Every structure is written in structure tokens, then in C-alpha cells.
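Just the one chain here, laid out as C-alpha cells, in the form predicted on its own.
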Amino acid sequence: MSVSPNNPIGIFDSGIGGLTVAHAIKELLPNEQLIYFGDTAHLPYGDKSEAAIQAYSVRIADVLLKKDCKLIVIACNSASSAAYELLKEYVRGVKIINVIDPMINRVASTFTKAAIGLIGTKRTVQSGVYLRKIDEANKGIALHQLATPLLAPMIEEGFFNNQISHEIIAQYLSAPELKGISALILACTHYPLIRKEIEEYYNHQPVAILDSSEVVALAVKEYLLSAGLLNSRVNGADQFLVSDYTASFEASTRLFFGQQVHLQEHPLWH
């Protein structure tokens, strides 16, 4: 398919956590129209099989392609590890950007022979995708991973910036696996919402916090510039689609996108 700068950017996630990525892209590229798809009928992807995630991702890609998206961003670590290679083959003529490779590129270009920490879901950590790709970068980086399964549901329930979240975050970050690190990768699109709390924990320690939403937004801008697809003017209202609508999801979108948005129900299977 042919694409032009006026076409929208497609973004998808298993739910609404990927709205942190959408928000970062909108902040950096305010002229771009976004079409976001949250597969709320099937969340979380972290406990789904690879085949199931691939099937959902292909169907969502079809939705975004029918809306003439010039670029598709996989704003989900689980889908990035399970479906990225498949989508690259399936989608012709439209660039696919995941949340993992831009972070790997940032780490490899910034650090050498350093200890880097990573926190994420059990699936992300157990997949070993970050470990494998950082090893392939051959920069002598030692990756120290820690699964932090309580963080995403804690954030979705609105428990952050309070005593409960402080204690849970401190419990995780004080784990032996994260001792002596130079930087910490936030390998879940929910985690930008607790970035300030993480920075407060490392207040007097030289630990760089690597936020995937910011890194992915920069990767999107770099690609659009290189491909001549950067939009020079505001072009259409953003759209937010979900495969299963509930009022609670719509209420939660303000947390992740920074402002109220209206969700439209768009079931994947009619």
C-alpha cells in the first residue's frame, strides 16, 4: 500500500497501558493523528500463548491497515516479543516498530561493559528477548532482570504515588538482582506512571531510568523523518478503539494518556 505524511500512526497494546507510548508520541509529534487499539477483550497478553498473541496481533494490524496507517507501533512488550517478526512478514509496505529494539539500540549506544537492570512482567523476563538482543549487541553489558508482576495491576487500580506503591516499588528495587546497576530499563508500558517514584528511590544513586515510551517516541520520529512521512500540520482527531468496552477502562485512560479520551468499541471477531 502507498502511504503519505497525512496518514495516521497506528498503535496497539493488549489493553490501555500502551497509551503511555501514545502520549509520548503525541507530545513529541503533536501534528500526527493517532489511531490506538487496545485489545481489552484479551488482556493481559502476558499469560497468553505465543500463537494466540500472534493471532490477535494480525487481526489488529488488519484493523489499522484498513484505516490507512502509515506506521504501526506495537506498544506492548509481550506482543513485541511474540508477534513482531510475524507482523514484519505479514504487513507489506508499512513499517512496524516494537518497544524492544529501540530500547536495545539506546542501551547499546550509551553503555559499554556496564550492569543494566530491567523490570518487567514475568512473560517479558522469561522470554529472554532483552537478554538475547543485548548479548547480540556485543557491548559487554550484563543485564540483570527482575520480574515485577505486582506493578502493572497496582498501577491499573490507581495505586501509585502513595504509601502502598512506595513500599512495593522499594521491595522490588532493593532485590539482590538489581544491586550495582548503572541504569534501569522500564520494560512495561505501565511503568512510566511510576517513573517518579522509581527516581525517588534512586535519589542519591547514579542510576539512569530508561523509559520505553520516550525511547519509542524518538524512534518513531526518526523513522518518519528518514522516510519523508512526518506530518507538517494537524490532520484529524485521534481515535481510540478497544475490543471490549467497559466504563472502568475509559475512566482509566486519563491515567495513561494524560487526558480524557473517548473509547470506541471495535470487536476483533464479529
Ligand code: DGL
Second form
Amino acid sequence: MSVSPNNPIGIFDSGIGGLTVAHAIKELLPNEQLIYFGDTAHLPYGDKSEAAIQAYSVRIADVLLKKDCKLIVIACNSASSAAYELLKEYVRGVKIINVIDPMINRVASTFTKAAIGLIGTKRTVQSGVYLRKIDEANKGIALHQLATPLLAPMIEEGFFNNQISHEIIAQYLSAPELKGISALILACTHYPLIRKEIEEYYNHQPVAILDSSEVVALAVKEYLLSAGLLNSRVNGADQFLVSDYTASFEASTRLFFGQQVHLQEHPLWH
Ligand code: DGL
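Output the form predicted together with the ligand next; the form predicted on its own has already been displayed.
What follows is the whole complex; the chain from before opens it.
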């Protein structure tokens, strides 16, 4: 398939959490048309097997390729850890950007010999992908991971900035795994919504909070520039597809994208 600057950018996630990444891309690159796919019929991905996430991701890539996307962004850590290598092989001629590599580059260029924490879904943590890539970066960084499976559903239900979320976040962040860290990677695209609460938890402690939406948006811009695929003018409305529509998903898009958007149902299997 030949791609041109006018083609849209495809972005997908298990649900609507990846809209945080879509929002950062839109802010940085307002001329780009986005086609977002949220696999709401199969969320959460964080508790699924690698094989299941791979099957869903291939199906979603087919949808995005049919819409002539010039680039596919995996806006989900769980899918990035389970399906990135497979999608790279499966999708020929269209670049795939995951949310993990831009964060690893940021960490490796900012820290040496540091203890860094990571919170994410069970799938992301169990995959060991961050551990392997941090190790490969060879900066003497010790990564301390903790699976925090309650956080994504809690956020999706609109439970944040309240007493319940404060307590759950405090319970997780006080785990022995995260003692003595100098930075914390938010390895789930839902977590930018609780960034403020996490910063409040650390209060005056010198713990840098690292969220991937901006570094991923920068990686997208860098790639489009280098490939000569940056769009110079708006030429199509953004589309937001979901594999299962509910009014409550649509209402929640405001939280993740900064404004409510219209979701179109697009089942993955007919
Ligand atoms: N947004 C997904 C991620 O970045 C997590 C949500 C889920 O478990 O589906 O890992």
C-alpha cells in the first residue's frame, strides 16, 4: 500500500484510555486526521492472555489499514507488550509505533544508575518487556514494577480525585516494591487522569512522574517528519470507532480526550 501525508493516523487501545495519547497527538499535530479504535467489547486487556490480545490487535490493524492509515499507534501498554512484535511483522509498509519504546528512550536519556518504579496492568508487568528494554539500554537503571489492576477500571468508572481513589492509589504506591524510587513510569494510558493524585501522594518527595502521552506524540511527529508524511492541512474529520457502543463510554470520552466525541460502533467480528 502506498501512503501519503493526507492519509490518517490510526490509533488503538483496549478502550477509551488511549484517547489520552490521541489527545496529545492532536495537540501537537492539529493538521492530522485521527482514526481511533477502542476495543470496548474486549476490555480490559490487562487481564487477557498474550494470544487473545494478539488476535484482537491483528483484527484492529486490519480495520485501520482498510481506512488507509499511514501509521498505526498502539496507544495501550498491554497491547504494546503483547502484540507489537507480531504487528510489525503482520503490517508491511505501514509503520507501527508503540507506547513503550518512546518512554524507554526518555528514561535512558534522563537517568543513569537510578531506581525507577513502574505501575501498569498485569499483562504489561508480567510481560517483562520494560525490564528487558531498560536492561538493553544499559544505563544501570533498576526497574521496580508493580501491577496495579484496580486503577484502570476505577478510572474508567470515573472514580478519581475522590477519597476512594486517594486510598487505592496510596495503598499501591506505599508497596515495598516502590520504596526509594526517583521516578515512576505510568505504564498504562489511563493513568494520566490520576497523575495529579500521584504527584500529591509523593508531595515533596523528589519522584518524577513519567507519563507516555507526550513522548509518544513527539515520536509520532519525528517519524512523520523523517518519512515526509506530515500533513500540512486538515483534510478530514477524526473518527472514533468502538467494538461495543454504550452511552457511558461516550460520556467518558470527555475525561480522556478533553471534549466529548461521538463514538461509532464497529464490531470486530460480525
Ligand atoms: N490502557 C491500557 C494500557 O495502557 C490498560 C487498560 C486495560 O487493561 O485494558 O495498558
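Since the structure is predicted, the reported quantities are computational estimates derived from the model, not experimental observations. Only the largest set of C-alpha atoms that superpose within 1.5 Å between the two forms is called the rigid core. Positions refer to the first chain, counted from 1.
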Aligning on the core only, does the CA of Ala175 end up 2 angstroms or more away between the two forms? yes
